[in-house]
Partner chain sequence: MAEPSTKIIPLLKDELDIVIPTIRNLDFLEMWRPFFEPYHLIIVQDGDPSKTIKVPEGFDYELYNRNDINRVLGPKASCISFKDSACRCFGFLVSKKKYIFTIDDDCFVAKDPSGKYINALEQHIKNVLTPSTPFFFNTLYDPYREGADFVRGYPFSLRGGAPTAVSHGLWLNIPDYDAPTQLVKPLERNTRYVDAVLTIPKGTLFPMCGMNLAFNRELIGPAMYFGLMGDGQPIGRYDDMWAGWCTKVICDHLGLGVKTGLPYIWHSKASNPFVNLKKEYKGIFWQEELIPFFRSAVLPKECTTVQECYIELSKQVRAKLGQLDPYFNKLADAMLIWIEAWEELNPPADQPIVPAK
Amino acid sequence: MRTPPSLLSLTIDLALHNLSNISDLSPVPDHILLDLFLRTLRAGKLTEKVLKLFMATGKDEVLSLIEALNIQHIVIPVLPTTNIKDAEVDIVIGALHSDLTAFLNEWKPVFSRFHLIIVKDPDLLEELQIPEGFNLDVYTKSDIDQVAGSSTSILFSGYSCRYFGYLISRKKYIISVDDDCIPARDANGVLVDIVAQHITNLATPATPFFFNTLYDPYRKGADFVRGYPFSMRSGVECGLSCGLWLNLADYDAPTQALKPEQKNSRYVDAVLTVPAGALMPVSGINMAFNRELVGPALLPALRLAGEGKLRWETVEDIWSGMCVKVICDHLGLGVKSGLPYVWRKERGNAIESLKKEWEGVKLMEEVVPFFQSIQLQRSATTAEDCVVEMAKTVKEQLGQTDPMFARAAEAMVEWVKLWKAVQSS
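Atomic structure of the above chain by itself (the form predicted in complex with its partner chain):
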């Protein structure tokens, strides 16, 4: 007869099973701690977070074991346990800076498993510098001209170059981040894997029809609260995932100029669905989407006359984001906002930007009421149909007030044509 496991052994196994819920191992006696560490290794559960937990105890035996085994502090993140295959993801970077070495190296622990699409801003003259160790494709002005034709290629200058990446990608999920952002660290000092979080956001349902006060009900440790109708608890598919930014938040030039010292240091540990019917500013700095569901709706259309190479000199993403939200609301898809965070580096001078026209700020006053009132026809059942209809409405209603909107409407039409052409080739 097999000797049953001891109570101590069972306890250690239970602790191993619940490691993610343990925040402090220092009270654990040395020999038990060592045993737990060895079992953790054997079970393949040593993540960066868990390693920190053991190291924080300061216990000599464990520390010398870590040293002896040459365990590196920065560990490649544990493979996410979602059902997404890496092959379903493209990471698209719009390169507005030529030297991407530091940027890509910072992101290596998170990006190295995936295919990257780097699109060089056609206005950027210098050659791109890209470090080794990535699976990537680079697209430059000549590629853009070839695919889009030189007349339409105007769509893709500046920050809008990233849309070219969305256009030629063949993957289901796109994750897009600006080239002046690096990985953030969460409240526990752990590196934030934006790919894993965005994928989780996109792969779990959204809940746009009723607000859950405990935020994302599908997150571990959370659920729907009392009073949430049961018929709505299966949620809907998520089309867009909007992340946030620590350090330099995505403020407009006037706000940034007024508060030059203000840095965003608040890590809000939540993902939530932005309710249907509610609009919001979608920032292009850190976002992801389901290309199969909403691809055509992410479009380069609204270009300011004085558009520049700093985010607060553009509104292209805000316009695109409104289109996506309206379309998602119409198609019954969800949009999430919140985690993951990136760390956005400071650059640019907001006051200098203010000296240029703050066209974008003025335009919002018209843009927002327009999108709030737009109604799409029931016959529009795909993102493409919706964009076409929207372009018509933009031309009719806003085109009269400012030629910029008329151009935006044209750009939307061009974009859909291009999208259809590229998809079918």
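Each form is matched to the other, and the largest set of C-alpha atoms that superpose within 1.5 Å is called the rigid core. Small disclaimer: the values here were computed from a predicted structure and weren't measured. Positions refer to the first chain, counted from 1. Compared with the form predicted on its own:
In this overlay on the rigid core, Q372 has a C-alpha that sits less than 2 Å away from its partner position between these two forms. Core-superposed comparison between these two forms: CA of K45 displaced by 2 Å or more. Comparing the forms between these two forms on their rigid core, the Cα displacement of L398 stays under 2 Å.
What would the structure be for the form predicted on its own, given that what you showed me was the form predicted in complex with its partner chain?
Here you get just the chain by itself.
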């Protein structure tokens, strides 16, 4: 016959179910408090608020147990405490179109508070048309030639012109958006502030080493799920924030050609940390990064022989993205994906672009296994170190298969030299 629970046991169970309504556990006897703490652990109810409640008692046995189990009090609140000033942010725009009037006017409610760096595609012959009301600097081919000198390894044409903006900036945070995008609206019709969301992503920790099934635990209204180790809840610094797109999704040319009518209309209100060891196709369309942590790892290196002026005719951002993801994993930094969204306008012909990008589609079958297998040395402790070491491995393992990879390796080394020279000037 089963022994009925004691009155004390029932009382502790009742207290367990009502912990959220209890404001002070100090009067509870030590042995009962310890029993209640252990039951709270087993029930998976040790939230940040409940942990504070137990710690506030000051009881030695409970505090010793918390220390023995390596349960850490999280000092980072749901909202970021990092006070990022507008002056710490540069918005970089690669101008592949001469008339930026409509584009910038659409973004004025979001961008007008910040400094803009606009880099004109060196192949663009027309003068840029830029409306008033912005704090900005414009860089052209002559500026690029003056800074980059006679280097033939690094090419800043096409979408790669935006990398010059990353190079020339002196700010801690970079927001990068293509000039064929306008602000999106969320599910409630509210204009999306991509700068605010990207900065929130970068200012709050990332969790690459243990996946939180409730996505970003630092967002308002979210937290760590039951079973998430308390010792890992402080997370790590976030180096890269990858936003998404409504309307024209970032498909490759074959997919877009097969599904010309398919658009992305789903606004998913979520941010997640990409797990360590997992690669991803980073898109340069809408992203942000901590320039001090990973700036040198975002680089113009791999160029297709027939690279065009449409996103699906290039893989420069895909290559750069895999470089930075491997480097973030190595340095113990996080990468986030999800919010914020932009709205991409339609342009180009996917079938025509397929002729140019097919080379890149085939190359990816070699590139991905390479990045999956690469191991950086512990001596590589900065993004610059990692890029140089990675370039050497690219040259040794991929350079013999296609001269394109050898050129990419050379461009990576030259990029680091240029980065260091510009930063020291």
